[in-house]
Every structure is written in C-alpha cells, then in structure tokens.
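Next up is one chain by itself, shown in structure tokens, the form predicted on its own.
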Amino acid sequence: MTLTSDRVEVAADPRQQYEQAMAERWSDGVPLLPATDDAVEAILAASPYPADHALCVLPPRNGVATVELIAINAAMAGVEPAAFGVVLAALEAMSEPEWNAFGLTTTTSSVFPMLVVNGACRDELGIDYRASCMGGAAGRGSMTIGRAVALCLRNIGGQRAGETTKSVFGQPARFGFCFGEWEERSPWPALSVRRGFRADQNVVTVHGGKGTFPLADIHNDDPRDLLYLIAKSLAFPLANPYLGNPENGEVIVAFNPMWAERFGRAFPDVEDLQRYLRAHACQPIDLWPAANAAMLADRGRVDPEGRVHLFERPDQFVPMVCGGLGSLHAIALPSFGESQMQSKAILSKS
C-alpha cells in the first residue's frame, strides 16, 4: 500500500513526541499515538473505502477527508482497524446537509457530534453502553471513535478554538464522545430501528448535542409523574430551542434501564412516551421576563392556553436506554436547534 500524505519525522521519546504534536497543533491537548506506515496501514486494509476515496468535505475550512487522512487521524486517537467503519459512517453522517456541520463547528455554542452506536459490534469493539458510559467506562471504542472524530475536526476541517470556532465555553464532549445504547434492556425497539434500519445492523447514529444534563429523582414511583417531571426540566427557559424555531433539532433523553422498565409499562408504545414528553415539554408565558416574552410571543410560541412548547413534533423526543442499573438517574443531551440527528450505517470491508 502507498501512502501519499506528507510524512514528519518525530522523535522515538514520547515525550519530545508530544511536545512537537502541541507545538505544531496536530494534537488536541491530550498525547497522540505516532501515525506510522504500519499503523495507518492496517487501518486502511480495514476500509470499505480506497485510500483516496474523499469521503466528505469538513468544514469549517472545507478540507477534503479523503480515506487516508482520516486513518491518520484515526491511528493517533488509538482506533483499531476494526472500528474504523464507526468513524467512516460518523463523518458520512455529519456530511449530511441537514445535520449543518458547517454551523456546529463555527457556532458560540458549545455543541459537538455525540455518536451513539447500535448492533453487535459495540461489544466487539468496546463501546460503553452500561455503567459510566457517557464518561469513565474507558471503552477502547468509545475513547478512540470519538476522539477520532474531533481530531478530524480539526486537522482536516481547520477546527481551532477561538479562531474557526467562536464556541464561547466549548465542552468535555469535543474531545470525543462515542457511547452505545443498551438496546437488550430497552423496551422498545432500538434507536436505530425506529431510524429505519434492520435490528442486525451495526448503525451510528449523529447527534449536535450541547453537552449533558443530569436528571435525578427518589421520591416518585409514578412513572407518569416521573416522566412530567423529566418534560418539565427539559423545558428551561434558557434551552436552545427557545431561541430558535421549534421544528428544529432534537433531545436525546437516556433513561436508565430500571426506569425505562418503568416507562415501558406505563408507555409501551415509545410514539405514546414522545407524545407525553412534547404535550409536558413547556412552561407558562409568565415564567419569562417582559422582554422574551414579547419575543416568544411575536414568534408564535405561545399557544392558547398561555404555554410555550420546547418543540413543535413528539419525534423531537429521542429516547433511548444506557448507563447503569443504579436507578434514580436519566440523562438529557440537549439540542443546538439548528440541526438534525443523521444515522448511517456501519460498513466493514467485505
């Protein structure tokens, strides 16, 4: 296999490796694994792809990720050959015109693409889906993915803090952020199949998320009364949505397994769950102050009962299950508005 892209020597010291990837803004904080032939080899024998197969154009320079780029990127992060398909799909996703990668990788906000996995291949390759696994489970696959991604942000698409990106706070997250869904504990068909693929396929699926907001309660056994509850705190007054239009985006609610048992009994049909969440999902006009009022209301927003809804359809709700069987906690990855959620499915090379 010939390798065409620019070679850089580095020094065996890791050490000096690393102090060369700052220096010369490869690295995203955090020290690299060398590319090396063999390395980006092995990554790319693995591809469905040719090596100079331009898989996208990543903004917001509009840097052509051809395969081979996105294998070197992929061999520092750590990925091994076999989920390197992951990384493939993840950036077809975002390519996609209505996920508005352009605008999350320039925005104020602090949004970044949080990948959720479905299929058997999150075991195979180490995707958190259980306890911490949206932080601290150490999944190779979730660690590695992730951080492939965001390195390709920025050495193929130009991503710089500050400089290509105006994200005032940024997140954890843009350092990567891969988890799965544990579909076995679900009582409703997995994400990927309400997306319309098969339940045997491995599929990612892409979300513009702002980052994650705990929820927690140990004093309702009511799974409706629970569920209000969750509707309510998805509805801050300062979310995204309500500073935008209402059809646009998604929020990810991630129950854990023992309450999604709950929720599965009372809602056994996840459409009637998204329908409860969109009817709760709102707050009275007068929570908010003369001046977002007036602007809400000059939107159309309020509805003739006086309440403002956090979005227009119940398809909006994305609900799903991971993490662990501590109970008492759900987890909301809250919209950037201005984009929609894009799945595709998982190639290997055949």
Given for the second form:
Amino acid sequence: MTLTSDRVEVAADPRQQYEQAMAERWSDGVPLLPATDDAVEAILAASPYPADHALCVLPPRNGVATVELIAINAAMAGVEPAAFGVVLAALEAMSEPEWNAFGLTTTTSSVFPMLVVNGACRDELGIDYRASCMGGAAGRGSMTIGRAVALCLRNIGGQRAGETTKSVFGQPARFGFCFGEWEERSPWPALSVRRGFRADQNVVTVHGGKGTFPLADIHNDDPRDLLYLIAKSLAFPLANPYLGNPENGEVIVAFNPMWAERFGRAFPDVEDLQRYLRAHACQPIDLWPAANAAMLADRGRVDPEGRVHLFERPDQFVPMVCGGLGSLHAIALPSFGESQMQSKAILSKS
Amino acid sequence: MDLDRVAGAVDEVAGVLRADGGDLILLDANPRTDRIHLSLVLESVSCQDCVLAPDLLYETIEQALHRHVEGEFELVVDDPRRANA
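Having seen the form predicted on its own, can you show the form predicted together with its partner chain?
The complete assembly is shown below, putting the previous chain first.
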C-alpha cells in the first residue's frame, strides 16, 4: 500500500511527540498516538473505500477528507481498524447538507457532533451504552471514534477555537462524543430502526447537540407526571428553538432503562410518547419579558391558548434508552436548531 | 455478566433457604439486558417466620450477587409474600 500524505519525522520519546503535536497544533491538548505507516495501513486495510477516495469536504476551511487523511487522524486517536467504518459513516452523515456542517463548525454556539451507535458493533468495538455511557465508562470505541471525528474537523477541516470556530464556550463533547443505545432495554424500536434501517444493521446517527442537560426526579412514580416535567424542562425559555426556527432540529431525550420501562408501559407506541412530549414542551407566553414575547408573537409562535411550543412536530423529540440502572435520571441533548440529525449505515470491507 | 458466577451467588442464598424447606430459583440472567430474575419458592417451608423478610432477603441476595458479579445489574425477585401483600 502506498501512502501519499506528507511524512513528518517525530521523536521516539512520547513526551517529545506530545510537545511536537502541541507545537504543530495537531493535538486537541491530549497526547496522540503516532500515525505510523503500519498503523495507518492497518486502518486502511479495513476501509470499504480506497485510500485516495475523497469521502467529503470538511468545514470550516473546506479541507478534502480523503480516506487516507481520515485514517491518519483515526490512528492518532487510537481507533481500531474494525472501528474505522464508524468514523467514515459519521463523517458521511455530517456531510449531508441538512446537517449544516459549516454552520455547526463556525457558530458561536457550543454545538458539536454527537454520535449515537446502534447495532451489534456496540459490543464488538467497545461503544458505551450502559453506566456512564456519555463519559467515564472509557470504552475504547466511544473514546477513540468520537475523538477521531473531532481530530478530522481540527486537522482536515481546520477547526480552531477562537479562529475558525467562534464557539463562545465550546463544550466537553468537542473532545469527542460517541455512545450507543441500549436497544435490548428499550421498550420501543431502536433509534436506527425508527430512522429506516434494519434491526441487524450497524448504524451511526449524528446529532448536532449543544450539550448534555441532566434531568432527575425522586418524588413521583407516575410516568405521565414524570414525562410532563421532562417536557417542561426541555422547553426552557432560552432554548435555541425559541430563538429561531422551530421546524428544524431535534432534541435527544435519553432515558435510563428503569425509566424507559415505566414510560414504555404508559406509551407502548413511541409515537404516542413523542406526541405527549410535543404537547407539553411549551411555556406560557407570559413567561417571557416583553421584548422576547413580542418577537415570539411576531413570528406566530403563540397558539390560541397562549402557549409557545418548543418544536413544531412530535418527531423532533427523539427518545432513546441508555445509561446505568441507578434510575432517577434522564438526559437531554438539546438542539442547535439549524441542523437535522443524520444517520448512515456503518460499512465494513466486504 | 458471568452466568456461572450469577448461578453461584444464587445458590449461596438458596442454600440457606433450602435449610428451611424453601428455595430460590434462577429464572433468567441476561447479559444483554443486565437483568437477573429470580423466584422465591416458599410452598414447602416449615417455618415461615424463619425466612428473612422480603426487603431484607432482597438486600441479602443483592449483596451476594455483588460479591460475585462485576458491574451493574437489575435484580427482580418474585416473592410470593409481596404478591399477597
């Protein structure tokens, strides 16, 4: 296999490698593994595409992401060859115009790609979906895949904090964010199936999420009461859909398995649950001060009962199941708004 | 979830119950869902008061499982005394 990328000499000492990666700005601040020929070739050997295939163009600097360049960043992140297909599928998903990659990578918002994986590859690749799946579980797949995507945006797309991206705060997910759905504990069809894929397919869904928004309760066992409070919490008055277009974007609402079981009994059809969330994710117009209320009224956002709904449609609420068995908790991944979630099948070399 | 370890932990508690004529049956231990489902059998128990109270028995089983099984799990115990409560 002939690699065509420029070669860089690095010191044998890992600490010197780290200094060099920081000085030359390949690093996200954490040590990287050296992308040796062997490491890159092993990853490329598992690719469904040839090394010179231009998979996509990554903003903000419109860098052409060849499979070889992606493999180099994947090698630096420590991606196993078998997991490379997830990185490729995620980048393909992010390239769909409706995902709005340029907007997401340049905005002042904290938004970043959040990867949700469905399928048997979760266990094969170490993609976390049980306890602490959104940080702390330390599955190799979760940590390296998410980081590889972030490194591709940095090193191929040219995303640099304060320069090409104006994100005011950033967020921890900008280091990489990848987790799975605990399909086996979900009372509803898997997220990937609801998005049109077969249950036996490995699928990655990319969500432009503004952060992780934890929700908890210990005082009420009634599923409808609990879901009502979750809906009200999602409709916080400075949520992005209240700033812009309520027809775009989604909010992922991740339930732990114990709560999901409770909600599943009350709402066996997930679409009924989504309708319930949509109906209650609203606030009275009186909640907002005059300037905000006037804007919402001008945009026709106030319904005849004087309520302002977070989103236009039930399908913009995306429930899924993951997390530990400690109960008491859900977590929302709020929407950037001007971005639509995208899903791609994860291909492997046939 | 190591199924042999689950079975060992259940057997540890079941042994105590068997001394009084009861039993603890492992109905299911699913590593895909991390759910362990047990059934308490009391039909042949000669001394009902000798069996730990439902909450205490549940805790005892849970502790025994935690000694043998790594990671989180959901424990479901079908206890006929709760059904009759």
